[in-house]
Structures are given as C-alpha cells and as structure tokens.
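Here's a solo chain for you in structure tokens, the form predicted on its own.
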Amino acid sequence: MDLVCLEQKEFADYIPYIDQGVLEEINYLAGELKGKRVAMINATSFGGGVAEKLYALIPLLKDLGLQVDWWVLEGSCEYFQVTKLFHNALQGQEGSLSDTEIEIYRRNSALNAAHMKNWDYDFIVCHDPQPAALIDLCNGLRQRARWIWRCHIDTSSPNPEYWDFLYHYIRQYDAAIFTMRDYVSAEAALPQLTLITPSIDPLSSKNRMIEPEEAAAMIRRFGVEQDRPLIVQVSRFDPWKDPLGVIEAYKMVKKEFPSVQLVLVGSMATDDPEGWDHLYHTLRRAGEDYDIKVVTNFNGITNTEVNAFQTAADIVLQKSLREGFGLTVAEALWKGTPVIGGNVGGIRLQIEDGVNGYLVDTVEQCADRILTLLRNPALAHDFADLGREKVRREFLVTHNVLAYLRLLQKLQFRPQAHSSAH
C-alpha cells in the first residue's frame, strides 16, 4: 500500500462558512477524540468522487488534533477490472460472479492486508468494494481497531450476486456509512449504520471563487468562444453518467439554439480501466461537431480548469442514469451556476426540481430543460442563489467533518461488532 501525502489545512479558515451551533459542535467533539489515530483507505489518489472528497477531508481532521493517514491499495491491472465490475454490480449491472473474479480480488486483498501486519491505529475507515475485505485478512488488527465501511456508490438495486459476496465482509464491520437509507437493502444487518452526505471543500482550487473574466480566459484555449451559449458536463467517461445521452440533448437544443457548445470534462482514473473504451465511444458520438469539445486531464486539465468550466457555464449538467452523490452537482451550484441532473441517486438530494434546478428522467427531457433555462435568465439567475445556500448548509466539507467526529466518537465506547462475525 501507499501512503498519500497531503498538503496542509487550517481549520480556522472555514469558520466564516460554519453556523455557531455547528462549529461549536466540532470544537467539542475533537477535543473528545485529540490523538486518536485514523486509517483512511481506497482504491486510488487520482481521479473521481472519492479521492477528492479524502483529499478535503483528512487535512481538517488532522488540523483538529486527529492522526490520520491516507492509504492506497495497490493491485494489478486485473483487479481493477474486477473491482470496476464490482462497481458496476453494485450499481445494478447484470452478471454471474465467477471463481475468477473472486480469487484475484481476494488474492490481491491478502497482498494489501500484509501490509497492515504492524499498523497500529483506532479507527480504520475502507471506502467502496476494494478494500472491504481487509477486515477477514486482519486478526489482530481486527481486534484492535475499530472498523468503518463506506460506500459511495448507489447500491439501491445491487446484483444479488456481487452484494452477498461482499455483505459477507461488510456485516464485519462495526459500521458502516451510506449517503442515503435508499441504498441500503432492507435485509441487511449492519452494526451502526450512518448515513453521510458528500462535500465539497470551497476552498480548494476547484471551488474557490474565481472571476468570470479569469474563467474566460482559461476555457479560451480549449477552443471555447465567450460570447455563447455554453453546456458543461463534467464526471467520468462511464455510461452511467450517460455522455452519449448529453451529447444527444445538445443536438436537440442546437436546432433551435445554433450557437450553443458542449464541453464535456473527464479524468482517467487508474482504478477505472474501461474509462478508455468510454472516453472513445463518447468521441465517436461527437464525430465532426467542433462545438462538442472534449477534454481530460491529458488535454491540460486540472481541478482549476474544471473551476473555470464550471463557473463559465451557463448550464451544467449531470445527467446520470446511477449516481451513488455526483459532487459535481454540488461545484456547480456553489459556483452560482443553473444544473440539470439525472433524476436519481444522491442528485436528488442536492436539487429541489424547479426550485434550484431541474431533475430529468429523458434526453427529451433534459433538452426541454436546457431550453427553458437558456430563454430565461432570471430564471437561471433564482436557481443559482438557491442553488448555492442549499450546499453551504448542506453539502461543505465542514458538515463531513461533523459527521465523522460524530460517529468516531460513538464507535469508541461500543463494542465491536466484528468480534463475533465468525
């Protein structure tokens, strides 16, 4: 495994974003836990929802007193893609689990679980499928620390197959965090359940408030013209976020509006190895249209750039048809700017549909929406003040902060539930 090295927060700087019960709270709450020792671990550093979020997070519990470190599994190319299976199980995909599969995830458990031979921390928080069963390859570390599993993903409707194979490990643990109670089965029986949102950090360099005029000239070169209509979506090349269905909305809104573009911004990240057939596809549907822009981090792009889209938009979308959150959702909304998403998962829980956004179901759907907001800017204009106060009560890394300490301080005076799982 390896260990991610952070770049240093101060807490003290969020407070002007916190309410007084809140920040009271959190003051409380890590004095109760000061030295307590966290393990955090997933599958990669780079690229998609989870790593950010960590990224955000683990600076400011550790500012407020806690020891926490930042682990990476390591894994061959062949685990990734059945993890990524997992993910897409999770999410609903059809398909049988076969030996294959469960032998190179479990192989290349035990390999990470040697690792951790003589790790000593309180807590040890593993996130999705990867790591989940690090917890039966761990016996003394098992007793020792208290063991936390996070799932980011929608698993409202999972494979049967792929979730008994998991659950397995998952009834383990002493909790276990969803975002939603939607995406928890009604059979399953897990020790501590919490439901945490994700969050943004606004002051990271994809959030904080950057000028219009600055937004403008960093799109410029990525061949984007100013004084356009302008549609963004920004999230992985995955068919669940549907590129090939916002690609087909945008070429509805462009018979009436003829000059409107399409950005579409992705990373490639090292735990998705089918990110590259997407991203191809996705390029193929766009064919000649050069006002369908498409761009990764191998184009230059940085969470700076995806600032710059997100604020120069004059809608975002995320249309996705599975959405364990979408982040996005919330960057844009912080950023004032009008979003579209699909009408699913945790994007309902960031937007009230015709109060500070739409929820659409159709690609029909969402070109009707597009329209309605381009021929309304005081529309577009409301949404976006509502819009951006929902995420500062709601969805700001200080509220993830809260709800970590929450459950910290919990699982430290209850029993482990592990302790008699076999």
Ligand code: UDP
The other form holds:
Amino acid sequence: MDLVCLEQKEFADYIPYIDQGVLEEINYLAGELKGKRVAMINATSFGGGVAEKLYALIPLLKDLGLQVDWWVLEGSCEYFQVTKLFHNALQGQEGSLSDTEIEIYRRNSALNAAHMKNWDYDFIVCHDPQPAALIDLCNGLRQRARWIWRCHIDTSSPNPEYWDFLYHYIRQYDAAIFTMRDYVSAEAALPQLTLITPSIDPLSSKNRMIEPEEAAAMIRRFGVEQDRPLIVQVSRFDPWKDPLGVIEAYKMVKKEFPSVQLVLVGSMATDDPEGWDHLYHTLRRAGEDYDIKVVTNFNGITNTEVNAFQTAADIVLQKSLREGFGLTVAEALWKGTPVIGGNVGGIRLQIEDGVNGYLVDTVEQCADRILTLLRNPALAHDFADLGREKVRREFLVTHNVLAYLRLLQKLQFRPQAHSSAH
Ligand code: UDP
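May I ask for the structure of the form predicted together with the named molecule now, the form predicted on its own having been displayed?
What follows is the whole complex; the chain from before opens it.
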C-alpha cells in the first residue's frame, strides 16, 4: 500500500462558513479525539469522488489534532477489473460472481493486508468494496482498532450475489457509513449504521470562486466560444453517468438552439480500467460534431479547469442513471450554475426539482429542461442563489468533519461490535 501526500489546510480558514453551534461542537470533539490515529484506505488517490472527498476531509482532521494517514491499495489490473465489477454489481448490474473473481479479490486483499502487520491505529476506515475484506485478514489489528466501512455507492438494489459476498465482511465492522437510508437494505444488520452525505471543499482549487471572465479565458484554449451557450458534464466515462444520453439530449437541443456547445469533461481514474472503452464509445457517438468537445486529464484538465468549466457553463448536467451522491452537482451549485441531474440517488438530496434545479428521468426531459433554462435566464438566476445556499447549509466539508468526529467519539467508548464473525 502507498501513503498519499496531502497539502496542509487550516481549519481556521473555514470558520466563516460555519454556524457558531457547529463550530463549538467541532472544537469540543477535536479536543476529545486529539492525537488519535486514523487510517483511511481506498483504491485510488486520483479520479472520482472518493479521492476528492478524502483530499478535502483529511487535512482538516489533521489540523484539528488527529493523526490521519491515507493509504491507497495496491493491486493487479485484474484486481481492479474485479473490484469495478463489484462496484457495478452493487449498483444493480446483473451477473454472477465467479470463483476466479473471488480468488483474485481475496489474493489481492491478502497482499495488501500483509502491509498492515505493524500498523498501530485507533480507527481504520475502509472506503467502498475494494478494501472491505481487510478486516478479515488482520487479526491483531482487528482487536486493537475500531473499524469503519464507508460505502459511497448507491446500493439501493444491489446484485444479491455480490452483496451477500461483501456482507460477510461488512457485518464485521464496528460501524458502517452510507450516504442515504435508502441505500441500506432493511435486512442488513449493520452495527452503528451512520448516514453521512459527502461534501465539497469551498477553498480548494476546484471550488474557490473565480470570476466568470477568468473562467472563460481558461476554457478558450479548449475551443469553447464565450458568446455561445455552453452545456457541461463533468464525470468519469462510465455508462452510469450516461454520457451517451447527454449527447442525445444535446442533439435535440441543437435543433432548436444551433449555437449551443457541449463539453464532456472526464478524468481517467487509475482504478477504472473500463474507462477507456467508454471514452472511445463516447467519442464515436460525438462523431464529426465539432461543437461537442471531449476533454480529459490527458488534455490538461486539472481541478482548476474543472472549476472554470463549472463556472463558465450556462448549465451543468449530471444525467446519471445511478449515483451514490454526485459531488459534481454540489460543485456546480456552489458556483451558482444551474444543474440538471438524473432523478437518482444522492442527486435527489441536492436538487429540489423546479426549486434549485431540475431532476430528469429521460433524455427527452433533459433536452426539454435545457431548453427551458436557455430561454429563461432569470429562472437560471433564481436557481443559482438557492443552490448555493443549499450547499453552504448542507454540503460543505465542515459538515463532514463534524460527522466523522461524532462517529469516532461514539466508537472510542463502545465495546467492539464483532470480535469475530465466524
Ligand atoms: N472529476 C474531475 N475531473 C474530471 C471528472 C471528474 O476532477 O475530469 C471530479 C469531479 O469534479 C468530482 C469527482 O471527480 O469531484 C466525481 O465525483 P462524483 O461523486 O460526481 O462521482 P464518482 O466519480 O465518485 O462516481
């Protein structure tokens, strides 16, 4: 496993965003947990929402006095292919778990567990299915530390075979965090079930305020014209994000609004081997239409450019068919850009249909809502104010800091939930 290097952040810089009562509770809990050692483990430090959330959260927990390390799993390409299957299956994709997949998953988990022999942490937080089995492979550490499993996926209707396999591990944890109650099956007997919505860092290079002119200047080099309407979707190339549906909706809009431009911004995450196939598929669907741009980290897209695209867009789409949370929605709302999101998962927590954005179920509906917003700039303006305030109240990283501190505090005084599941 590899340790991730993190930039330093100062909690004091975030105080202007926090209500007094929340600030007092954070300071109290941080005092109680001072010096506690926490390991966060996930599959990648680049691309996708989990990495984004950890970059935002961990430096603040450290500045508040906890000793937090972020570890990234090692694994063969076939291991990440298998864990991507787990991810898809937990989101409901059909298919059967093969003995070979189980063997690859267990073998790579054991290789990672071997790195943990001399670990000495008070809390170990495993994110998503990739590290879930580690608890079963670290005997001594299982007794010494409190273990938390954090699920970032929409598991409201998982493929039962994959869920049952993972459940064997998950039920051994001392606590399980999900984004929404709907994601937890009624039959699952999970100890210390905790609901935490993800959040964004308002001061990061991705979310700090930039002027519209600065944003427009930054995206010009990707061939985007400033005086024409711009629709943007920022997401991995993944069928659940429905990039092909986005292109179809754009084509419908284009017939009535010929000047419209579409940019699909996507990163190629290291734990997502399918991403390239989906990128090529998306490029084929875009075809010869030069008003569709597809740009990635390989064209120089960093957090700053993502910020610029989300700021400069007239409309941000997140037309997902399944979505654990959808950080890109909070990111765009925070910038005052109107968002149209798929009517699924965590997007529904962020967008109140017709109040601060639109929720859509079909390509046609998506095209229709784009046209409504392009024709009514005043409506877009109203959405912007309400969207930004919603994010300030519910989805800034300071809320996550408080939620994690509350959980760690609860766990440190609780007897372990399962010393053994066997
Ligand atoms: N992201 C990025 N560059 C890209 C595509 C995505 O930085 O080209 C970021 C995006 O801004 C967001 C995260 O990756 O912070 C995606 O998180 P989300 O919850 O929307 O989806 P996930 O990838 O976790 O399914």
